[in-house]
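For reference, the chain that follows is the form predicted alone, supplied as structure tokens.
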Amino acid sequence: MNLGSKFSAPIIEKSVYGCLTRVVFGVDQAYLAEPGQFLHVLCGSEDGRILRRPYSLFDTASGTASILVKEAGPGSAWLARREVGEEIDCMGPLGRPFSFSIFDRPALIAGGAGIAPLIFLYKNMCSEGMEPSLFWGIERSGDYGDMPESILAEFQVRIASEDGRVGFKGTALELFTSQQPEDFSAIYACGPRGMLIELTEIMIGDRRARLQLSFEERMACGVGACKGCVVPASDPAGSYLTVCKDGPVFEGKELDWARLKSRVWQ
């Protein structure tokens, strides 16, 4: 199976965690993917939907690849309703993954469904002998069923909930900034765009060189051809990068955060 290839994958396992559905596909034994890459999934072409939906890879193992699906529209609702045994049309893995060397103290920050690529990254870092700190922010503890408790039991994860019923009361960034952020050697994040913008405002100047950020974005082609998912680049001034091909992972210094915040580029 080639990188970025189109293939049909059977669902071999499915779990529901509140608003998230974990879907596990059976894939070729040679399937290789890295944290931060995504699957581009065709969600119900029989219902007239022709554009694929991107889903960050949550995990891969021998002969399997999994994603987390959060219902946000008819396409994701269709995918969340599929049952074990059904064949799903996929492309992938696509996109630019996270990159890392061996850091003393990496921090991983997830907002909501942004936990998917960071769990994948967390596992890879641990397999390299690293000890990453993972911060996950959720709005309400009940939104994700028993997933927070499951993750807490398996990983060294610090959870922040805005209702305060699980872990730290507040947001993922409030939890992170309470832990002396200047002591972390590198920072990786995935979540809503507002969270990423706020993070870059905390990590200003040269400190942005320590950031890698995975963007959640609607995509059409998934391979950089249609230019429908561009974000403003810092160099050269006025230029753009595509989230699907140049990303979805970017270094903090690559993007023009002033234009991103003002949205004047759209």
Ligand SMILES: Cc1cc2nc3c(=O)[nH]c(=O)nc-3n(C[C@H](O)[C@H](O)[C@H](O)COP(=O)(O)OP(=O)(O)OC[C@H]3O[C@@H](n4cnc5c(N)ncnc54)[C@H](O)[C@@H]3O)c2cc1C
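Think of the rigid core as the biggest set of C-alphas that the two forms share within 1.5 Å after superposition. Predicted, not measured: the structure shown is a model, and the values here were computed from it. Numbering follows the first chain given and starts at 1. What changes on going to the form predicted together with this ligand:
- After superposition on the rigid core, the Cα atom of Arg49 is displaced by 2 Å or more between these two forms.
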The other form holds:
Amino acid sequence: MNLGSKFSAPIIEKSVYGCLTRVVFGVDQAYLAEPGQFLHVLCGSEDGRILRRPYSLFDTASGTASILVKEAGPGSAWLARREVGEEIDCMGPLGRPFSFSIFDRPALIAGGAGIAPLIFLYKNMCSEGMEPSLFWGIERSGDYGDMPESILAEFQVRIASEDGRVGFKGTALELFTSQQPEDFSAIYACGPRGMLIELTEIMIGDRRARLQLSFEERMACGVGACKGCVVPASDPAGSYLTVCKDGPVFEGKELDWARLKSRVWQ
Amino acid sequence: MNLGSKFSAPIIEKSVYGCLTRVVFGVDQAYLAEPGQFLHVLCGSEDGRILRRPYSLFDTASGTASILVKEAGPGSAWLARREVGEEIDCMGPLGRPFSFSIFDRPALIAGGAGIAPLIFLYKNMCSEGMEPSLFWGIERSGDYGDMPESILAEFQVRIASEDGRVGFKGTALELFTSQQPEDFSAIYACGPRGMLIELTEIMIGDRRARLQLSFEERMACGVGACKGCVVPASDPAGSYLTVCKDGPVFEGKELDWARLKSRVWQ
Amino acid sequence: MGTPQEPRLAVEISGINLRNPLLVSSGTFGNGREYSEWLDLGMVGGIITKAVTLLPCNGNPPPRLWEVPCGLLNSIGLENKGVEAFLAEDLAWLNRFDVPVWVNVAGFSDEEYVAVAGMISDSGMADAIELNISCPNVKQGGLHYSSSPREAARLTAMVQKAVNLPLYVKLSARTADIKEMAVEVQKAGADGLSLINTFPAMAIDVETGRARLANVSGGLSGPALHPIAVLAVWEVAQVVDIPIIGMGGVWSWKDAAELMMAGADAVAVGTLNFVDPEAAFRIAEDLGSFAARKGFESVSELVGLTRRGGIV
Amino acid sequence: MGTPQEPRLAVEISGINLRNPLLVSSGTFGNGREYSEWLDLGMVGGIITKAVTLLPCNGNPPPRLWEVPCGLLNSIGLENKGVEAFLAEDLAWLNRFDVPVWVNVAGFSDEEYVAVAGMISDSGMADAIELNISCPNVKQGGLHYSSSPREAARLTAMVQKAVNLPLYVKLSARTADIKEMAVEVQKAGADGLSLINTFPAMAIDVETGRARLANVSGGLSGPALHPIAVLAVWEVAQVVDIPIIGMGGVWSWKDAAELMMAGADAVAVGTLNFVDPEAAFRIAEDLGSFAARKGFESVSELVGLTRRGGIV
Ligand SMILES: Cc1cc2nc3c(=O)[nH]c(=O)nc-3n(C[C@H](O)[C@H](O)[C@H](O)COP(=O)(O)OP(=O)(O)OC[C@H]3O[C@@H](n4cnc5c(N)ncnc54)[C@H](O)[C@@H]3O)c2cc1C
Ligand SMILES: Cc1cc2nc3c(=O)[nH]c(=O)nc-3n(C[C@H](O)[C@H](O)[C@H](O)COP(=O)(O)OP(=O)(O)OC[C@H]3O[C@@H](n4cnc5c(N)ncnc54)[C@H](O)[C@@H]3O)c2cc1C
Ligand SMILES: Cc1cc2nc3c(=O)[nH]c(=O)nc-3n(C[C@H](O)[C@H](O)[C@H](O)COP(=O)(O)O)c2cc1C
Ligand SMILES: Cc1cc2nc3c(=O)[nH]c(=O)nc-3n(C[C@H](O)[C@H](O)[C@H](O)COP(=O)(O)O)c2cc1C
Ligand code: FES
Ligand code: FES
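Same protein, different condition: the form predicted alone was shown, now please give the form predicted together with this ligand.
Whole complex next, starting from this chain.
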């Protein structure tokens, strides 16, 4: 795992895919990050926001690192509107990445903007000679601009849309379960919490061990110091794990799904 | 005096004169304001500022109103950097304007950025057929770009610069006192508080009655409601006057100069 | 008073009908006059006037204002023209408008509070009294009462005897236990509570090493105060059964809704009036739209909603 | 400990030498480990560790964080692994670094506070203890003590007997009179004071009507708190003669200078660490430049400057 650092990076490229904006930072040539890790970005504040915002890395390549930003509120709106050339204050890469073995047959399941770390993972798996299957669920066909098409062209991916206008009609999970899920020896997922919970309800018992799920929680420090971003651990003592440092990727069996379900996410 | 209103106005023109930025707003054709009145402007906030910022009107003409902004801190910096086309939230015109009688022989004394309301006043006096004398003191010749030159070309104005490179070498007051001050039957001034205090020390006794001075104080409401922007009144009970509503223009005799001098302005 | 702008927005507290639950808070709206050019005073839910004292009061020397992150420090110090002039000039004038008026009463001794409150009550021109026992800007009077539940209760009881109007007591969050304070004040006869006043605070100019305010310290208002106000209302609403006017950093309808959900029966807009004189009215409208969107017949259904488990 | 980075910046409090007056505050820097990848721990003036309790403590359920205007609400609730593991794993590890360590001690009863403080003291691995009697996030323990000067003093005296390290007591601004609190705590034997802890506050999600934090209320930190902290330090510095560590919303060297001018002998950076792990060091450097610009030989000359009339 790579040690994070704090740096200021210029935006060197920007592209918009419907509700997602891809922001490409110019970084050190030696910059290394793994799928599942995130950048903790300081977004400008016109309304008294003071904390950074976490964004999963979408890819890193010689001297660049990029993220996909979905406008969810003022911080992400600010970030999505930066122009090429502006310098952005980042910390990262942070967090525990996905891990995989080249002997696995992996399924990657993405819900909405959760696609970012999974494409990164997909590419890394491919370059190890693996043949992952990627399932991506989107709400409406137009929501992500031409990203579905361009991804379809490049990757072995199956798309599900709730309006049925691209690919399978339904959710990513419905699509996945329609595809002999037992064939996959490892499952990687990122998306809305409801989707992750549903997935664990499908993958019960031992099969939970095969799950690696990327989680989200509100964060302050991003480095495990504040204990603000916790999720309930599966240990009987009722302890917690931090999403930023112990995660954001967790194995299915590490978490207490009963307690997770009762968490009020706002 | 005109009743103020709250309105959103587009910037229709911008020009920079050294440290001053002239911002011209597009306003209602019927918009009327008098010299000495100000606009209370809502400046964007990246640092948790919440209050408006007052700016003296520099001129109003059919459908436009302009101010001169000097960067003094984050609010004014924000305002000076707006672009043509952006909409700005303003309240105004506010405050008590200068008043004059066409039978007077007026001297107008401006220190630095205090020039804004006095040029406005000057023009109004001229259009009433008066012949005001305008004295403007600046620190260094380059500070205001080519404004001194363009003002010199247009108006009957005498400039003093502390470095002596334009006009008289010295302050506006030194220049003024070198010009038979007793010849003037009314004196109008706007500038640093020190300058205003000095002026009252020259104009003692009855002569204070001839002074009209535009004051500055930190403001919240701008309309006389909060009693935040007060200056000491000359009444023996030790009461206060509001700069925003009772002022910003005061007659010399209305204020308690002894108490004013002891005010710690930061 | 107050014909409702929309039936959904009408609320009643202490027998006073407000056309909407958005009042303007004491000291942030002058005595109405300054803002009457800016909006129809009948459009706000109610007006709480600036603190009035027995004798005219010059207030503190300037500077009286300093802006801090998401907040404002003020040390106005009860500048006002005294109760007689207030009654003759301001309250009489305010009575022309169809809007309920709370008169904020301050003093430098028990007797003053009682005298002023009595005069207001006797004038027949006010709808309610708000007892300001929490002004951070005066040495005596203000925080002295609000730092001790016993003192606060004693004063409340004394004033209650002198008035026949609903008596609201305005509390500060600078207290060890605002619940205890509220309970004691209710026991002493308060008809309602106003929560919260500005919080004592200070700023220094590091270039000179001097306090930013001539009075050294001042009261913090604005968004910085809002989460403290929400908790104050939440805590107090659980221990009293008199109406609460919530205030502190209301900057949007969401902030107003938060205070109501925490337990406030009405909400007052303060510092925001300085930025937008129409804020109270605008927020009331927005709150009405919110209530409509959520299917509430009356904004009153928001009151204490959090305690009842939220929107289900 | 602590070789000065610049002689001008070195300060001494309670016999402890700090290379600069900028500490990192409890709970905002983990136990140093999380940030050791981000900066050389020897570069900060001192580290105040996260609250430690007798037994391991899971803390409050999530959500534990909510951002508010210019501030942060947290309800971590003393999550920690208990004093034994803390001593063996964290404090022993921290001792490798050349930096003074204050250990923040919390508890759910008198006995726990005394036991934990005693163990820390006996370990010989800490430079000082910070008694956390003002945590807003636990039902017992925390605010119970800080709401009563008598209770605070009683606990201070008990703990003082059990330790032979400088004992700092951390106060909250949620108290009727922080001066009285400080005086009582000093009388009871405190060697220093930490001012201030987060302020109890709350936020509600108006879409659901539910509290933003699972624990309902939390502690407000960040710039919103700063002017309240400055006043707390100012008031307390006038009535005690033990050192004060000022904290609350320090976001720049100016904020640190303000606290020192108000009377703080040292300053702790809190929430800002989350945004910039190097903040304490950076602010110390900036403070050094400021002191140099103003011609001060030592940053200590800033302490209490406002009381002495400012910079003349
Ligand atoms: C590990 C991690 C990876 C993430 N990766 C991405 C990504 O690749 N692309 C992307 O667009 N977003 C991602 N997010 C979510 C992103 O951080 C939030 O959308 C952002 O912080 C919102 O900030 P805001 O100021 O725009 O909105 P706010 O006003 O702060 O919040 C708007 C809404 O966003 C949600 N939200 C806010 N903060 C978080 C958070 N830390 N985690 C989850 N939800 C939050 C809440 O539901 C809130 O109501 C990730 C979050 C985490 C924790
Ligand atoms: C009636 C009136 C008319 C004014 N006219 C003009 C004008 O025509 N052009 C112009 O450039 N400026 C004018 N000012 C001053 C202007 O309002 C301030 O420079 C501005 O508010 C600074 O805001 P800021 O956020 O940039 O800086 P801040 O960080 O708020 O302050 C920077 C410095 O500006 C000074 N300052 C701040 N607010 C005020 C204030 N209300 N009055 C006086 N000084 C203040 C203080 O010395 C402070 O240290 C006027 C002020 C008043 C009261
Ligand atoms: C400039 C100013 C003057 C105030 N004067 C009074 C007053 O006279 N009496 C009073 O009870 N409260 C007074 N307050 C407190 C407000 O009524 C209100 O309780 C407080 O500002 C919190 O609300 P806000 O954050 O919305 O401003 C004043 C506040 C400000 C900002
Ligand atoms: C996430 C978080 C956790 C905290 N934990 C503790 C703690 O364990 N013990 C303690 O005494 N103070 C704790 N505090 C309070 C801080 O030490 C500090 O007093 C407060 O945050 C004010 O400073 P700030 O505004 O710079 O953050 C915590 C603060 C935050 C934000
Ligand atoms: S955000 Fe601080 S521990 Fe995760
Ligand atoms: S700014 Fe409010 S009275 Fe002048």
